[in-house]
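A single chain comes next, written as structure tokens; it is the form predicted alone.
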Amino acid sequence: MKPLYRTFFGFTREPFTAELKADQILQTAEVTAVAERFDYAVNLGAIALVTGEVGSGKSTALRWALNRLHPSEFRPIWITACSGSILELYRLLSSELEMETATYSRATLLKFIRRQILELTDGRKQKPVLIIDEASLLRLEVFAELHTLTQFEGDSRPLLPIIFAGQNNLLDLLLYRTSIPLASRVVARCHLQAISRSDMELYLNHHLKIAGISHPLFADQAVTAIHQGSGGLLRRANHLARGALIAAAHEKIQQVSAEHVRIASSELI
């Protein structure tokens, strides 16, 4: 059964959801900036950073950038970091590489991973691209050792580009002395800012269109309220927009007002 607000407004799918196909992602200036740095690091086999507040659209921008790679030429490896040891990260990576091993030896896992990377590049003629999301959770000891994963044939073959995505403290972690070997391989970085009020209006209308609505549902004051209430951060804007739609449908009003946004904000933390 469809929720009341979807039936009331005539949505063909759930609006303001993160479950978008890559080609449905709005190509903002921020998304393009991430893609440019992504391409640069991948072409060099180097490292790039994407930082921003929680909900600023880092993962979404990287999904759009990643979707542009030809699947026969590239092998994306996406892992979500944890606060565990380098061993846990290696086990996450080996799982994504479909390597079956019961070893808990850090050195053995590293050898297996490096062998699999060489098999991808030399055997299957695919270029691996490693994306580590939530990288700001990683321990300093992980940053201190992770650069060894990129070293092939005396560090002469840059076979494994890495894209780190995380909150603003990611850069601080890379400035520690123990992180210098890894930080020295960073060739590009992009920080996602909160979007402007005009971009917020484009964003809201874009998501309405994806969900089957061709006309604006949000009054100007409602757009301003969503922009202010979200701080220009997309995830919170999604929650506010959907909650405001629910409030408007409950009152059987076809246009969302600033008051509906205020009601929605009272439900969020």
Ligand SMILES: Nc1ncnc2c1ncn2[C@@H]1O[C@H](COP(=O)(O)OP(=O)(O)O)[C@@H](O)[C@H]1O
Second form
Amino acid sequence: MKPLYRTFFGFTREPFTAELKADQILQTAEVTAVAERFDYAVNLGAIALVTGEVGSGKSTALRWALNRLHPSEFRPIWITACSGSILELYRLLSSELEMETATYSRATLLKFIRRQILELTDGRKQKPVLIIDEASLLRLEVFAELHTLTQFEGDSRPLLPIIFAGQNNLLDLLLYRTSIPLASRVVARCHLQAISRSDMELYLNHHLKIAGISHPLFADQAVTAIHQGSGGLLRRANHLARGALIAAAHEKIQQVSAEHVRIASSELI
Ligand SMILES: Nc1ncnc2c1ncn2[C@@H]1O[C@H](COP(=O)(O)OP(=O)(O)O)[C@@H](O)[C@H]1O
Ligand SMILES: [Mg+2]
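For comparison with the form predicted alone, would you give the structure of this protein in the form predicted together with the named molecule?
Shown next: the complete complex, the earlier chain at its head.
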């Protein structure tokens, strides 16, 4: 059943969702900045960092950057860290590389992964690109060990570029002494800032358009309220915008006001 507000405004799909196709991603200045650093690190076989608050658009920007790589030439390997141990990371990596292994031995997993990476680069002539999302959840000992993944016996070629994305403490983790071997390979980093008021307006209209509405539904003051209430963070802006649409539809009002945004914000934490 379609929610009331979708019918009321005539949306062709749910607005302000996380489910965006790569060509629906808005190419903001932040997305471009991430993509430039991504390309630079990938070309050098080095490491880049993308930091920012939760919901600032890190994963989306990386998805956009990744989508531009030619699939025959590159092999993206996307890992979302969770528990934070090195073993978990190696297991996630081996499953992404479609390796069938039941082993829980770190050394064996590492050997298999390295072999698979060499098979990609030398056998299939594909360049692997490793993206580790939510990397700020990884434990310190992971940062101390991870550089071994990029080293191949008797082969000094930089074969495995890595892009780390995470919250701001990612940088602190890399500044520890034990992380130096990994940190010394970082060639670029980018911090996603809160977006400006004018970009927020573009952003809101962009999401409306994806959902089939090409006229601005948000009054100027509603845009300002979403900008302020979200702190310029996109995921929170999505929730505020959708909540405000619901409040306006409830009152059968076609233009969303700052008051509707206020009602929406009372539902969020
Ligand atoms: N460039 C963009 N274009 C359109 N929507 C975006 C863009 N960046 C972020 N978003 C929206 O904001 C939400 C949060 O972004 P996300 O990349 O998941 O943030 P983070 O990874 O920093 O937590 C996404 O689900 C998407 O709806
Ligand atoms: Mg993310």
